[in-house]
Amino acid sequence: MRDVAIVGTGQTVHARRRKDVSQAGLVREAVDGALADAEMTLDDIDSIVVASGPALFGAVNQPEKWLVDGLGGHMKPVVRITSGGGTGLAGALAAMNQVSSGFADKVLVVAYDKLSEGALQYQISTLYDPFWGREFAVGIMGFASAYWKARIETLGHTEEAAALVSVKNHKNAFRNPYSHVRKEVTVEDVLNSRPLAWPIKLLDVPPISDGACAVILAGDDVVPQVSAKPAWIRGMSYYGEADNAANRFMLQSVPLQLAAQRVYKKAGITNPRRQFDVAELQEPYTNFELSYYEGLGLCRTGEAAALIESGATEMEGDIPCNPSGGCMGANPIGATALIRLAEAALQVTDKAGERQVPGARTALVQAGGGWANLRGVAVVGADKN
């Protein structure tokens, strides 16, 4: 089995609605800059993954056979993965086994989705058990505020702690051109805004976006040749559970630890706090990356409002969290894992720009699907081991 490597990465302006591309332009505007990072043209390219949300997301069935032609996959395999809100790590993880087994050399996965197009919220609730689940979801939203009130009773997770990563993540959005929203807000206009469904309010919510982000991996034998700066992918994982709220802990995301425990293992990470420099998180709704701390042991169970509080995760602190300010920026859902994964190998390369943590050199990333019952982990490193 091969070591794989992130050599180039593309992502597009992220907007409400981008009205001035069809699909298959807004997913080739990924791939154009994904392919300019690595300096490669598509006949580079061996094998290619298309990630994209559930069909009606973007009223499209299979839209793989759409963009074919735009991909530069004529002849080439092409496959196509979903996985709601965790497609795009879900594509990674097919195309790095692809990589790693020896099926293909350069493989492109390019991760989109158009929500300006189709019918998301009904979307959604048909993702549910049909008798017991469509009723109470409401989308997701019903579930994750059932989620919320049982971790402010429980683990502390405020609404003013929830304030606090809504605040900085719309602060560190400001500081990314490819950024959907870029305002800044302040505790209070979070904790005033629109009531959703309690306790998630307005500002508690990201964006509904199109866009589209593109990854080119190699493997190690190749990599010499193409890349000078690779992001070394060290561990890649992806678990699930049951549907049905009533057999979940409400707490804590098991597959979420499940997946983090064995990408630690083989990424040899035994201190997360002190073994990262930055983390990218998928946050749907801000308690979610309250619950994410604890999970990913940058902090112990309980302790997540106390580590938003201290700074730790801003910018300036020991744990920068959504340097790239997270789906608070924007949120395109099938691309949304797809953008923590690319933005994480822009650290640990150098390439992110204003939003750059300085000598960042392994990074945290952590995506989500299904509603809530899919998560994924991975650590990328400017090391190979």
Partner chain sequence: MFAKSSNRVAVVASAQTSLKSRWANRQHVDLISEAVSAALKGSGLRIEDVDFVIDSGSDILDGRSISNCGFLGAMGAHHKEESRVEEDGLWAALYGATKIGAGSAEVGLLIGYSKPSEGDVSAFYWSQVEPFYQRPVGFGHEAASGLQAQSYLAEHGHSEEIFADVVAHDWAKAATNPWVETDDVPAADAIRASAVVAAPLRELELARAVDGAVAVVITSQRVAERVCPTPVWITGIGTAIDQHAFARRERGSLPAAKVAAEAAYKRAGIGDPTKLSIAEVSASSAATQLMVLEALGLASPGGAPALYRDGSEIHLNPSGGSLPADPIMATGLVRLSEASLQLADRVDHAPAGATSAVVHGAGGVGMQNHCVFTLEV
Given for the second form:
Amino acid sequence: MRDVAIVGTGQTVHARRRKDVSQAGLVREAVDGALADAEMTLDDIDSIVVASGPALFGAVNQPEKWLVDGLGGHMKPVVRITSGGGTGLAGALAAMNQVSSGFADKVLVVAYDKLSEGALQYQISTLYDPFWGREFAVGIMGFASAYWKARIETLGHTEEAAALVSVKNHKNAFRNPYSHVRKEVTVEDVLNSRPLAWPIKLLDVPPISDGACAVILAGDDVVPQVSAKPAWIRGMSYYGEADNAANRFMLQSVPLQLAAQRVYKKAGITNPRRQFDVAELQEPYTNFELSYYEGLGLCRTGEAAALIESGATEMEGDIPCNPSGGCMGANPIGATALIRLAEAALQVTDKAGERQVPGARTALVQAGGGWANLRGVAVVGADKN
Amino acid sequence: MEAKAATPVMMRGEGLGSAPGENPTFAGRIELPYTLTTGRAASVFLAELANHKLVGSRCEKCGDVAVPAQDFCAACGETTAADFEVAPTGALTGFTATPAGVLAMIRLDGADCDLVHKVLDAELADLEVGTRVAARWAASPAGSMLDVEGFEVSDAAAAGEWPQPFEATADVEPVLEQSYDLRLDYDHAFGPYYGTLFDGIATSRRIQGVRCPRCTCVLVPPREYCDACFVRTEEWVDVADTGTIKAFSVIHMEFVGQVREPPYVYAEIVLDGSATRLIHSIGGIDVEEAKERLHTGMKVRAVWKDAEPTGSLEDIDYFEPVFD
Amino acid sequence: MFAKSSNRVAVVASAQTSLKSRWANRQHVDLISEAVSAALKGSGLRIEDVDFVIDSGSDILDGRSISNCGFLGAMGAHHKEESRVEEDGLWAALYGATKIGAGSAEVGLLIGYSKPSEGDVSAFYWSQVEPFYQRPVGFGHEAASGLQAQSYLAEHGHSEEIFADVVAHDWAKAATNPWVETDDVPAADAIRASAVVAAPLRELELARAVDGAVAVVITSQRVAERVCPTPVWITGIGTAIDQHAFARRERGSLPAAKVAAEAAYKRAGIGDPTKLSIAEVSASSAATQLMVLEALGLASPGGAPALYRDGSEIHLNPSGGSLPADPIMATGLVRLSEASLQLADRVDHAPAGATSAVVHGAGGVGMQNHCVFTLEV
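What would the structure be for the form predicted in complex with the partner chain, rather than the form predicted on its own?
Entire complex below, previous chain first.
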């Protein structure tokens, strides 16, 4: 049982399509970045966790068995965790347990997807039961949009408020050198953009990207030897919810609240809005960010629209959300959650460059996947618990 | 936005054809198109096949070699690149025959490692470890591993000294991308719960759920265990073909593999008497009007197709809104 | 077991569905919930006591992406911590053991399942092969198995007759295992007469893919001592993967299995694995089973056939192992379940007086990846 820190992070140059690298080369680019950041070589790594989206995203089943050669994984522990959009955080959690238990001292977590290779909405539509609803699916966009509509009616998560999320995250993505979408948008642009699954419109949706992220975790007794600026994982948890349980509550995410509750308790967070200096939230659609504000306790239920309108979640606000630009700058789905964790680590170690929130010491991370039924939360800090 | 395929890829197929008759199955099909990126080394290796060159990579750190060339040394992880060429002749180090044909491990002249490929026009009895083989090149190279159609038994000795340093052929374009189609077929079992539900729909438009004895909720589709209570469901219950809209959206987007023609209203509906969500569409209303007039909690009713029942959700054409 | 943790981890309960070629009238969820409820029954634990669920299954086999996401209710994972390990189920156990070892939970439910009868097993394997060099030539599971068998025989000068002895032994054991459905138990002669499908291997010398599910409950020492009269302690874990290109691997041995076993033995402080009571191992074929036993240090290289010919001190696959019943993603976790039930003396096919076991799971074409657990009571 030991504390675990992030001692290195790396990301690829994300792009709509990376024609210059295979899946293996893409992953390696992120790994090289993390190793350089941690001043390590592949020989220093004890164990590797690969996280990626569904196998059908890449035409290679259990792709870690191919990627292992480019990960220096020969004769090492290598395992793949997959959990839809949140898989990067789910992978980090598996790695954290390996380190915390002492199974390994230094674990490399690498998460990726190369979404340009396939037909994304069809691939995601195969989430649906083949007997039950698959024919109506548009990935999970139809689903996500439907419950946003319900939240518009009940919680006031208006199209205008969601548009503000798009505007903010697009603006922040400009400051992030890893972003591949660099486009200023206005509320009007978002509202007038083409409907894909109304009320979700084109500019409510992140890009489709190729990209990878790597993070190196180490145990507290190893950290002093490898990092002057560790980012401590003060809590991390990942919950599930049966997708079609009786009376499933869809206006707030219960698994998100459960994960937050568990992690906040571990990290001593009682007032999230005040105690967090920055948040990195995985928003597959703009409206999800609004919902997360409430689920994570950054505001009260029904106040998400007011929160974004107040400017509190802007870079200059009291709780900047997604200074990286979130998914709007790049969205390689399998990597996205790990990118959020890596970005939080950069923030609390004062390494976030132009997107740095000055003086940030405690960061909130959120991720998720599936039909909004897989939800993870982490707290990352400059200090241990 | 993704381009829509000229021929939509269906989500149903013919199945595997292996299911016994007394338990009908749902024939599922997943048929996905890909454009794969080959990476540095493979893009060169595959391109040079057209020039009848076989290219390998050598690790500068540990000396390990790979044919075909790889981006990374499998032994130590060091980055590698295509840097030598081996002969199109070699000897077998191992072989097997499967229903797919004879496959062999081939040690090409000049290589310190094996590659796997087909052995053509040979019976197992003709082969032994050490049998000499030579590449048979495809007449029309396509930038694929099958530009070597396979290897054939040949007494030809290696012509020249191998390995040779690799020099890229002038004007050769690396094969950066390959098209690939993945097709997977399934015979999904209905099981007793879906079986009863869909039989009821087929024979009498009857929609049945199960009741959880602990929370008393009715679950549709029916299942053996209540998700929330993890208690065995016991009692079959008929539910109505009317219900309420739990949530809806309007689908405009087109994509590869799409089954329904957009625009349509995607809806999650709670049938009266049940506590779960049924995914379907809402019809009988213009989609633009739907955006204005539909809202969550609104009543809907199933509109059944006139056609011969199929025992699936497709027997319901759509749900229509019931305006007060 | 873990260097930085004093927490011990125990297997306190487990259960399986019947393992058979085709569960024609059951869905995945039906098999999963049956295994989970049976594992909890009589364990002294209720679903409410379970802190987390780690599951192994395959989207490609299931015909469904993120299939765990749709099966959470059947897994008892509603509103619990859950993760999908898309490897053989023994890696789910590794995850669970580290989670309890880390002190972040006390009761974990591990699940493995597959219904290969619904899909195409050979596609499940060839889709694991990189798509540029190996996949286009038709390389897959059968070819890898045949090539391994040929190399094993050649390296050690054995005759292919030895394979039928291995298969006959395991099918005979399986016939005593109520969880394995065996219509006909083939004798060595029948095995030697079955069709050659991956020369030199015959049909019955390859593992038989079966449908089934397994659930295993693991706990902290504190909980184990409270609820379980005979907790089975996990004493060691090791795992290692070989390189991807099959043509460049050792073909007549499994070095990654050896590395995994040595790591597990080191953690457990086991000097001589031949003194262990039980070996429950997974293999893709009779040939790789011999290679696994050698990699685990239970026989010298080329020496495993003697374990079948002359008899062995260590009880080999009392459950029957994976040759008669290979539920793909669940196979290694079935081995863990079996070894635990045998050590706790909760099944009739348990060898008398057994006190320790080595458990092995694998994944990948040609058994690229290996995981080894050691257990004791």
